[in-house]
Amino acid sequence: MTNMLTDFVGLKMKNPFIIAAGPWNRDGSSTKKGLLAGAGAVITETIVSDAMLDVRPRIAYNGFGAQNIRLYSDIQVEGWEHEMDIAKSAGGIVIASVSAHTPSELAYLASKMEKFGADAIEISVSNPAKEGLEVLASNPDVIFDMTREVVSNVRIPVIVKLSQNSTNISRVAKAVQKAGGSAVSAINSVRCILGVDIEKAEPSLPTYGGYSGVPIRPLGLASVATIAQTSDIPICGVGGIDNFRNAVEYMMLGASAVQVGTAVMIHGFERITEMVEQLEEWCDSHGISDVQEIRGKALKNLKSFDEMKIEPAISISDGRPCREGCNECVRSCVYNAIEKTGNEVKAIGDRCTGCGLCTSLCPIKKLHMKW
């Protein structure tokens, strides 16, 4: 049976799944639910010096991703002493998420949370619903100062949650490491407007917010891989993890642990239970004795653009009949290189340029590239 134990920044977690900061962890009781569902750790909703009242409505979902304009916890700082006691009563690992505008304020919040029993601190340095903190996320010098101040004032691990909107996420991650940070989380939600009702001329929510869920996973994967290839700081992968396979993707690109948020909000805490069980089953079926064997396995196959070679390749079919009525590959081929005869398709060699789109679109995966 696969060993699922995960040592992340010295935290001995029973598996690599962490429930991300968000309204699903708004207080001690809700945070406790995540631990009881089997998560390796949970992160509180982001705590600030001045709790804010909720706007209504504040969350919208379009079937793919979610927009959230809830900013921070609505519980006063001192109130988190009681909430932390409730959360910790489940016997698991609780990480406190904190956010502030100055290093000293951030250090104050972090030291308070340590006193209340938090096992680690996650610093949130961006908020897609407001402009101010987003600027900080791209400034390695400011991130260095904030991280160093917190690290100097607590004895527990300090993780910094990075923004994909950063102009150079690698430089920011290196600043965290230089300042003594234990790890980085990548990425936070992305600034968005979910949509517009064109009949009413009204946006889904009345202001900008954070976009999360499945659609941002490619952004998170790219950020994790970039950090993993350019530094040796531990990484927690965040963004669009909806099932155990998504967790494996992040880990194969260098993450030691992963965070799940929107999937819990949409599907409930039982989603975590399913992911843990399914990851263990997958590891067992693939002969993986320790879950951390997955980490970084895909990085060797990730090249820079300059390393890419221009080699002749065309799309070929494995001969299986097409799905009845399907015409996806023919319709989408901008080079007019695919012809369909009856229930079979083939690429015309002198037209096919090997772009690969048809192999992605084929619903039964009968097309593949031949070099």
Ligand SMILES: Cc1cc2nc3c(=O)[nH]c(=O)nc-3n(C[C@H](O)[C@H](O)[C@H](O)COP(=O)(O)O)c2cc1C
Given for the second form:
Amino acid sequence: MTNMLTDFVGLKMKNPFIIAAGPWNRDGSSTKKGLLAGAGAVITETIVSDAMLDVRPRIAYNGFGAQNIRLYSDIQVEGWEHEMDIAKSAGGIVIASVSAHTPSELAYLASKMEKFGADAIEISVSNPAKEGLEVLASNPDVIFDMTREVVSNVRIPVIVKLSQNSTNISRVAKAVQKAGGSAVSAINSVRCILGVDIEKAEPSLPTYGGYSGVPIRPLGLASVATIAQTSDIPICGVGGIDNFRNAVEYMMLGASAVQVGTAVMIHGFERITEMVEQLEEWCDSHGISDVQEIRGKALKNLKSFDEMKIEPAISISDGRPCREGCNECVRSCVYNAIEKTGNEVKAIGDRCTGCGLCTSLCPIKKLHMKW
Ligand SMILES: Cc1cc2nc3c(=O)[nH]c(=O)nc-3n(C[C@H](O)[C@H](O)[C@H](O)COP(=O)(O)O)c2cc1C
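Form predicted together with this ligand, following the form predicted alone:
Below: every chain and molecule of the assembly, starting with the one above.
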């Protein structure tokens, strides 16, 4: 059996799955549900000192991803004393998410939450609905000051959640490490407008919000890999994790633990139970004795663009018959290099430039690259 125990910033989690900050963790009893579903830890919805009533509507979903303009917990920090008692009654690890505009306000919220029993603090530095915080989240000096102030006022580990909207995520991650932060989480939701109803000329929600769910996973993966390649601070991967395979992807690119938000919001806490079980089964079937063996495994295969060599390669077929009526590779080949005869396709050697698109488009994966 694979050892799923995950030591993340000193927190002894029973597996690497953490339920991300959001309204599914809006109070003690919802937070407890995630722990009972089997998560290694949960993160409260972000607690601020000026808790406000929510705008309505504030969440939209288009079948792929979600936009939210939810602005933090509507429970005042003092109210979290009671909520933390409920959350902690499940016996698991509860991380408190806090946000503020100044280091001293952040430190105040963090020390309150430590007193109420939080096992760690996650500082949420960005808010895609509000441009002001996105600017702060890109500034390594600001992040350094905020992190240092919190670190020097609490004894529990401090994690900083980074924004993909920041232009220099690795510099921000280094600032966290220099200030004594224990880890970074990457990424928060990404500033977006989900869509526009063209008959009514109305955006899906009336203001900018944070994009989350499956479509942001490639952005999260790139952020995690960038941080892993440029610093040695522990990373929690977040963004678009929908199944256990996505968690493995994040871990292979350097994450020690992962967070899940939108998948829980859309599919319920059962999705976490499923992911935990399936990750364990997958690790067992791959002879992995400790889940942390996965960490960073794909990084050695990730080169910088300058290291890429121009090697001759073309697309070839493994000879299996094509799917009935399928013409995708022929239609999409911008080099006109694929010919179809009956049920078989062939790349024309002197036209195929080895771009690789057909190998990812082929629905039965019969095309692959030949070097
Ligand atoms: C409705 C909603 C509310 C959220 N609220 C918070 C929040 O209070 N604090 C925070 O740091 N992130 C918040 N997030 C961001 C998530 O924690 C997570 O970083 C992001 O959604 C990407 O992960 P996902 O694709 O698994 O949802 C929220 C996301 C959603 C969808």
